[in-house]
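Only one chain is shown below, in structure tokens, and it's the form predicted on its own.
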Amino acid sequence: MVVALLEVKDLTVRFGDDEAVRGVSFSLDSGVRTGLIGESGCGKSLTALAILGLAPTTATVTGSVRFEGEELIGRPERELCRLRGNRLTVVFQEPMSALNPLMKVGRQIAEVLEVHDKAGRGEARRRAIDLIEMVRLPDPSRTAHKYPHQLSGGQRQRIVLAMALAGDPALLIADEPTTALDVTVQADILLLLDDLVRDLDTSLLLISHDLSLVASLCEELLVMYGGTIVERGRVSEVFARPLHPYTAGLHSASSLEHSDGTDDLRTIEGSVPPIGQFPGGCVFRNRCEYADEVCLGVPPLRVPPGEPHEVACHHPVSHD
């Protein structure tokens, strides 16, 4: 029996009585690049934090997160610290907040190697320089001696990526890794990320609201709305035949739908409800043109269960 690299079952994150992530279930296989998309406020980043054991201390996390066959929910923080930065790593959207402003960047990368690989100080420094070269920064030895403020935003993100890859991770979670960068730099970072995960055969969970970014980097797709997964499938299949009205709306509102730029992009009416104000029944019903009485009272299940393309909707979009 083949065990998934990451298996999430019924993951729920509560703040008091309010559920911000609601029964999320999905699995990731080794070597696969998966996108997790949705508008801000849908629960994408909180899902990632819960997987990593980094959810806010005010949150209650239940369900199951199994990584390489081992349960992470309820695991002691000491054990999670040994795992994070080693087999399971993350790149956040703001590199300056991820780096220590008082420590040279080469030293920060070397520290990861010393903690997780038990490398000696000299070996760790040499490997840190190799990692700086791997992320395509010029003059790695000189760059290693710089502080974060002496680097540009794109250079800092490359350093964060080098730190994330230092432990030869099985899974890299990238949470909006280019949002804080300008468009030109974004393209360079994404090309680098694509090359590195392919070369290292690292699985990728890419969190984004940018459909074109996910389409270019990922093979599998998870669509999230209102704290739950509403559609799952191969990127090519979901973008060609979106079944959930929310996915179809995101697609119509993206540059993927009108790549020639001649038509105005559509919008999805309304906005994502705040935590604690999700409607009963289908969470998307307040913004959906197909909603009826069934959607009002009964939460939809993902169907067909276990199939390559699943959707949680009482009235899937027809492509006949």
Contents of the next structure:
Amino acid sequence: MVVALLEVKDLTVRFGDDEAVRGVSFSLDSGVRTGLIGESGCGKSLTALAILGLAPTTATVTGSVRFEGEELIGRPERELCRLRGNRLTVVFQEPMSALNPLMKVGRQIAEVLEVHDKAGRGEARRRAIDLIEMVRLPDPSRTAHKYPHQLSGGQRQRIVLAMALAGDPALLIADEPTTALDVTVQADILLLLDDLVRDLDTSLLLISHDLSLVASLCEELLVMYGGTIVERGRVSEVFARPLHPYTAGLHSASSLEHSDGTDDLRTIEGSVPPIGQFPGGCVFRNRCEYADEVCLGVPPLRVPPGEPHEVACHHPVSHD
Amino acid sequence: MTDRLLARRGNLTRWMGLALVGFVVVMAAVSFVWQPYGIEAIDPTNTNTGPSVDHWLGTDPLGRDIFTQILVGSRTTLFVGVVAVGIASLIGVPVGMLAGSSGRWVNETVMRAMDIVFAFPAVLLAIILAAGFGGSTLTAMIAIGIATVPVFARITRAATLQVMTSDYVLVARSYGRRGVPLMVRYVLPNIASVIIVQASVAFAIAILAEAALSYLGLGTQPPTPTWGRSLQEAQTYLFINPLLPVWPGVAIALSVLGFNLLGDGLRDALDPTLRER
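Please show me the structure of the same protein in the form predicted together with its partner chain, now that we have looked at it in the form predicted on its own.
In what comes next, the whole complex appears, and the chain from above leads the way.
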């Protein structure tokens, strides 16, 4: 049996008694680009941090995260460093805060190489400049000597990307990598991300709330709501036939019928409840038009298990 | 507009602070190469005089030149300040960084230990040390330094906690930076501004504490002049020579003001939220 690149089982993150991530399970194969979508506060960023072993110290993380067959949960940071190597890297949303404001950007990229590849200072420097060129920044050797505040948002995000890809990672987790950028810059960065991930044959876990972005970049899709994965499948399949009412709602909320200002703004009724106040049974039932007594008491399982398109719902949307 | 006003106000405070602190430093430096009179030289015919051409700030009841006493006293003030703040930050900063970057148990244990230290005022520590080793400049410096450790530990911990949750620290940890290199390269530079500001404020407090300890006879012993003891000696002659306590008092007040203003100004200059992008 082929070992999945990343296998997450029953991943749960608690703050005190409140569960922010409630039993997330999924697996990623090598070379596959997967999107993880959901609204703000549904636990998607926390899931990413928990996978990376970077959840806040106030959080309790349980469950299992296997990366290249090795369990990561419950390991001390020293071992985590060894197991992750720089084969599991991350790009955060905000390019300003993702760079150390007091370190030249070239040095920051070189740091990545020095920690893991045990590259010498000179070699790390040369490779850092190559990486700056790879992310298509002009005048790499001069750019390497700049501080983050001397670069624009898009340029910074390119540096962040260079850092994430420096060690030739097997899996790149990108947490809303373009949300903080201008629309035009967003497109550039996405294009770059897409090219690089394909060139380097890196798996991608793209976290976003933007359906069109995920649709244009990813092959697989995970839909998250209330700290759990409610639907999983191939992007084309899920978009063509969304089974979970939440996915269907998201889908219709982000598509336009008229573009002359007469279109109704479609929304999903209500908003995401705060952590710890999700309803029992089905987490979505208080906002779902199909909810009944079954949804009240029985948390739905993801079915059919192992099939290419799974959904956790008692009343999946029918497409007949 | 407001930003610029704020910046200018910060500049003014900073320069005033710097000028006052610089003045004290120059006084101490000058005292090494030139003193109008010896610190122990007495002039029995001229006691308790007011300011004059011979004695710029007058003489004390023993006939010693007050200007000389103040001039040489600035050395003690600066020396005690530097060493006390040095002790406090060299212990407090690593302790605070440890607490701020560790899990709950280490954090709680360390900070409660700091609370215990914090419960001892500098004066009490100085009395304990003086009882054991005799009052001296050294015991005063150690007492003030130890009593200030928790202040540095707390402020460093708070700043560290904040920096530890920043994305760049998470990124650095994701590619395997941890332990001392993480602290020294990523956390320390980013919390340095907070520590520098605290150091200048702590310096002001140390000056006051030293003056208080010397006033109580727990600090620097005669004949080495200090502002605190000059003040205490002047107390006895308050009604004979009312100007006597003014000089050391003004010296203490101005240098404390100087370090406080410097701290304020530095905070404005180094605070990243006020800094121009």
